[in-house]
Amino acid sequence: MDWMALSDAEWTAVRLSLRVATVAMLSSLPFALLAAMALARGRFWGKSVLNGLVHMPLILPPVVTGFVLLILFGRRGPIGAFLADNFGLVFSFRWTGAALACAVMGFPLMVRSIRLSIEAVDRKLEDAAATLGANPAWVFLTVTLPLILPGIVAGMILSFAKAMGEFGATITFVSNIPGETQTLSAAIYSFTQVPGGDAGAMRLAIISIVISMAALMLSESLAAAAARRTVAA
């Protein structure tokens, strides 16, 4: 079992990996909740713009989204000049470029998972609490959100499992730099370029297999006992 063992440079790219996807998906989680609710509930001019713009990752090709990145957050980019030389945030070759190109990847399915659970609420029981004399934020903390919280960890796990499998948008923004933008899938492409290579290649892709297969579980069982917890309460 000495060929499962991992090089430094394989447990960087995990650890890596991890770090990105959980940024992206925390990040990433109070836009979604926004967009989720504007596209359940709200009634405006240019709501399917909002809608289309919302789900163009997943139609789009990764390529694509990552050039559109570079183009907006590179460092000259009219988004990314800004934020470097005003708050010294730097995105195009960072991690923190892979984690947004994860984010901005994993977005629309967080937004269809909060978006469903939010238009399966019923309405009557918020309703009922508005009469009762609670301002519609009281509602929303106390009614919606607990009702529609299987829904927001489903979208949060999604994310997360897409983020640690991106690798079309991450490449293109942010290149293949080991310890830096080198995340799972990048250095399995690299591994399977190189002559030898297989060998690791087959560990990380068994790494990746494993953890996308703990957060779908894990999805699962919290979904589970949020949505418990709703009916007992």
The other form holds:
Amino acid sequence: MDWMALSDAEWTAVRLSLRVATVAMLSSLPFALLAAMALARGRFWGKSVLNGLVHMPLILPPVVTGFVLLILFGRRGPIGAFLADNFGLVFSFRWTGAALACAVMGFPLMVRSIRLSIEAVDRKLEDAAATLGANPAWVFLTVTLPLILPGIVAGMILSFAKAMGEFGATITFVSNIPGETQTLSAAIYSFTQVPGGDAGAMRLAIISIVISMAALMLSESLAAAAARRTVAA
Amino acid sequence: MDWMALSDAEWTAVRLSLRVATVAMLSSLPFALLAAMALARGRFWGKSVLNGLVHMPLILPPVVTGFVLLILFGRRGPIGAFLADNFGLVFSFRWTGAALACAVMGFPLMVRSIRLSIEAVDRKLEDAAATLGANPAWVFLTVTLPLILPGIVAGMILSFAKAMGEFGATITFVSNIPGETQTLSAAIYSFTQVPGGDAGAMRLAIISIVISMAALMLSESLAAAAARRTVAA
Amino acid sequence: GAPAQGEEKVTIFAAASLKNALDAINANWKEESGKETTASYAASSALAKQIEQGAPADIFISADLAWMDYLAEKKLIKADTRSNLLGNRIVLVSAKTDADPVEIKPGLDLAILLGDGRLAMGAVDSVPAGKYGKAALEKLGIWPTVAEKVAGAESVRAALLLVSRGEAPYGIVYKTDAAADPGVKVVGTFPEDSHPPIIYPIAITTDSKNADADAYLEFVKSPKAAALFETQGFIVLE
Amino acid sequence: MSLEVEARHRIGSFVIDAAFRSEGGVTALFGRSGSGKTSLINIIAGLLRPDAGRLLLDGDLIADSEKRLFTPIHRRRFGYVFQEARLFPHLSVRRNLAYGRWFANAGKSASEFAKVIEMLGIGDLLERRPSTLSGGERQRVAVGRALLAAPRLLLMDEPLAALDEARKAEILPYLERLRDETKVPIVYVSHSVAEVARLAERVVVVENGRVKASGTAAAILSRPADAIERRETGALIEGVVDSHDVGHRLTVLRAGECLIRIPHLVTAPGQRLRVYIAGRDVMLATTRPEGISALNVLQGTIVDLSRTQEGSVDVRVDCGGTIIVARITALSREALGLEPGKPVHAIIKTVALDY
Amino acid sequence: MSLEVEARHRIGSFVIDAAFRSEGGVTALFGRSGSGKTSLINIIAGLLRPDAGRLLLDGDLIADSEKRLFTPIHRRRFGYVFQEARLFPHLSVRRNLAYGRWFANAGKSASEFAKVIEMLGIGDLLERRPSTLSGGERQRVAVGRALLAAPRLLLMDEPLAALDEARKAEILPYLERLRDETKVPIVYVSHSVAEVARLAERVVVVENGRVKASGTAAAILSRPADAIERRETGALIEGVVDSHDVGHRLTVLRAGECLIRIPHLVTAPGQRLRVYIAGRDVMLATTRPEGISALNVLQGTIVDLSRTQEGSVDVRVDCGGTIIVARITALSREALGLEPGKPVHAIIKTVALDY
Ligand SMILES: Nc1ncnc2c1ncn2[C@@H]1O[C@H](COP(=O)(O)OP(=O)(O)OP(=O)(O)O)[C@@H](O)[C@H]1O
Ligand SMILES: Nc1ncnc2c1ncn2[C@@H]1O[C@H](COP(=O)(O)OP(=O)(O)OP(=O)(O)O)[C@@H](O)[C@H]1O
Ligand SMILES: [Mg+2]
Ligand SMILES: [Mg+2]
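Same protein, the form predicted in complex with another copy of the chain this time rather than the form predicted alone?
Next comes the full complex, and the chain you just saw is listed first.
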């Protein structure tokens, strides 16, 4: 299948997509965990605002999310300027920006999955851990976290898959710069915008599917193994 | 806030969005339940293929999903032609097509949530129901279904929210016909494509957010009530 | 990062529909000058807003005048470098490859041709090709009869696909796109005066510090590039 | 009404290889923690599909691995009281109780419902959620749920373990009535010899997944072997109610030639009755004692004596055809010079026969 | 070592309003199903925050609603054996057992670990997951987990309910040693009078969320009132081990003027020991019987008699300062003409004192 051979530029896009999706998934995980815990367990003023905020990227068209990100996290944006000045963390037109966009787009999916798992945790087990001397942090680490692992894995899978497919917010936020912000999806989009690009789009789509499926199967089998350990026959 | 007053066309888009999102959410529910059951409980050849297929709309750029829908469910598409001829069910350029696109895009989110809940169900309770004479269908209806309600609700929320934000696949599949397929997101998108459209986009985005937040809060409080009934203090 | 030295690649932000032509031109430019380029293809709207937010673009090629004007107003392009690079035509395409040609003139009964089908075109209020199409139909007095039948696609490409898939019997698309699709037949070209001129303007951004930008701009306007643009069906202006 | 069970199954490193049969009534599964009682019940219920096995109820073949026959759980209609309640958390107590009745079509009558609820003392809990119940309340609801499903066979896995004595004393007679009146066979797991003695016709002693001993309750519970816990040795006496002493609320039971007085007015004269007399409750005397409060002084002859273990000896005494087991100290044995063949009196307090 | 509990709390329609104190050792909570025992223990553990209440352990104020003091659960270091095991499903048995040791810093020595595992008979289960354990095995692991957390106070909610007699007989002495050697106070819920009698210094009888009676085990268990189940009446005798009869494996206990022979060689001479003598196990005789196997014949005088209930009477006999309760039939009472002040002999089998 000669036509499946990837050009250098395409290889770059593949590598970039993997990097972006992985970083997006991993870096949003702690925030998603926090948000999920707050939503599942917390009782505070503004909880429903937080809930709405988390869902926002899902509710808004990706282009709007991209624009909002551009305005907030761009070089001239309030948060972007702050982060760049104080932490040297620049998002605009960097792959980090693509990762940010994907993380934001996948955030509601991750939070929902984790939250669902947290709500299913038998809190009596956490009580039992506390009577054995574990402080709340330890209870979380040694009891809650292992028990919500299925939700975390599901959330990570969704976030990764979403990151592989995301381009609306990404391309709006950090453009479509080969080697820097052009992910597979953005490349596929480019192909669909010109005459004769269908074959290219199809080829890249297949590559994207193959990669995602591999990641999916891997994660599923890891999750299944973890589940077997937890609730054996 | 005079500028918040909606034009007739915008009202139409709002109503259409609600209809599309609701129909998408409800009509994908039975299929999502089936798929989630199969993935969580089934042991069959091709399970990972099904799993991949379910995730596909997430992995692929929405435009590609839209193309695929067009090819399959369009007037000339194999499935579209079949459904049109046999059931009079036409998708192309109809709001039904928008609903289909939204349903497909939200499908992986719904399936994941439900599946997560199914995997958390204590199967011993199902066994108990069987010993009391309930056949598998009744066990599902009277035990499994109520127990996975949180997952179903979460999945429905995600699907609804996604449908509110979806436009990539929708516009590709069924275009942007005011009153027929132009949802709020599509209208927002249109605004973002012309200089000076920001205010209009913002206005519609706020409306979309308000609607979605209302739906969100409603569903959350319903779910909380259901949960209270199930696992009381 | 922000390109400060001339060693940096020239970065071109161009409307997505120019991808094929610009890819070829950039390859040529590399052959001749030995210099690399970076091209980011996206919707003109997104690109313009990104430039507004400090994107590292040296050259901007828009698919319509509106977004170039938007940047010009904000003094984000060097006014003296702006020019109208390309032109295009809009055509009426049919899903039937053996369809009869029609003369597009005032009074054309497009509604009859469509029957109960739809007229696929770019979204008339956001996609440039849609705007041109609507303007032309209005000018020709056809618009009121077909307004209800228009299916506004997300891009010209999507509109074209609707026609080539047979979803819509007719569509209005760029000549450049129509030419490359064997699934459709061009049945008529809209008179040039029926709509505002279709223009792809080009300019160097105010923020550009790249010494090669001027040279690149020259190259894009050179006859060599013109040939490549024409291969893709564009009309080279000037 | 007969039940025939045969199963071989491997779970992890644990192997079940057991077979027993019973002619209806209550069959007690007796055995130490981890011996495989629950697994065996799960196999009967169909929750565990054994690698090989057969299950026959009343001549109906329910499962047979050779014939690849396996009746699905819900068609067996075996009520199961699980070791851990397993109430439906999303249903109220009332709907938990009603769950099985729904499928039992005819269902039990409303009066039966009221009776069960009254007997279990759960009338006040009907509108509550299971999560708000105490441990014992949960177990009682579970018992009620299984009883109300009108089962063909009742599987009870330590149903009364979480209950106080008074509550047990209320539920046991109900189970006895169930056994006697409705003829529903019951397989009953319990660690309490008293419960087993009272309820069970047959006892199956399980050890390490295997049937170590099986037979009538009388045989197994009286056997001096260590089939069941040594500390629990005793004799199960089968007799016929001879008469009632209404004034003193006593029942006189005739077993062979012996008359035994037991507390309360149980069943009508002429009815069969079983009484378990624990070895620890039987005193022996070489001469007939006078002026003692014990009402039962049975004359008999020593049949045999067990080995001395931890300072005590089990003595089997034949009292007119009925074997009674007494556990006495080795010291008393020496002091009284007890040997096989020696005539003795077995003395049993009436109140000691009250469970 | 003192524990002081005071709590008022409302859960749904159920109201807890209880207070008791204990001077260390084992405090038994006794009461019918649903009486509020688990709720009370939850309050002590800190799992349930009472509307109002105080908790003092050893002079330390653990919680006081008035002072708005509430020590978090994990800082109380109260080991808790829950009514329903609550093992961590994601950890192996070994790691479940080790869970609390981790936080107990010093932890217990490896030999202690081995000892507990051996006593509970869970050595073979260490690498298994809780979901593969039988009901009794699960409960044993839960007991081990709490014991190994080196708690300051041990809360045990029917820890032995799911266990067979033999296993109980192995665990009870361990708990006794724990009580006597490590001085860890224990709050113990049980429905078994025998268990309570053996372990507890104090008994708190709970009814409907309130303390119905509370006092030393001897006082509560001997009281003819219906503080505890009538069927369980008896006397708790406190004595000192007088001597051992090694050959016959008997221990002689001196309680006041009485010498009571009990089975096995328990504790060393000179040690204090408590024995519960159930009323059902005590026979009365008007003349000293001869040639009987019972080793304990105690001379005494009838103090009083209870009302006749269901054909039986509880007779309290003063045997040289020690009160012994005998339950006899109303018939015997009439036959022997038992009245307060009448001299009688209380006859108790030694093997009946073996739990
Ligand atoms: N997956 C498994 N792997 C290994 N052993 C297992 C597995 N599942 C169960 N067992 C063992 O099978 C044995 C029988 O378990 P079962 O639950 O039948 O015991 P039981 O007689 O009901 O005990 P209990 O009185 O404690 O409830 C136990 O020793 C248990 O540890
Ligand atoms: N949310 C609630 N609403 C109403 N009543 C409740 C609620 N939670 C508990 N109760 C009641 O409180 C009482 C005490 O429960 P608790 O668990 O303390 O009883 P217990 O003495 O431990 O009983 P058992 O011996 O059966 O375990 C029970 O009658 C229970 O029904
Ligand atoms: Mg069991
Ligand atoms: Mg309790």
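Just so we're on the same page, rigid core means the largest C-alpha set that superposes within 1.5 Å between forms. Keep in mind that this is a model prediction, so the values were computed, not measured. Numbering follows the first chain given and starts at 1.
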{"item": "Per-residue C-alpha change between these two forms, Leu16, threshold 2 Å, rigid core fit", "value": "no"}
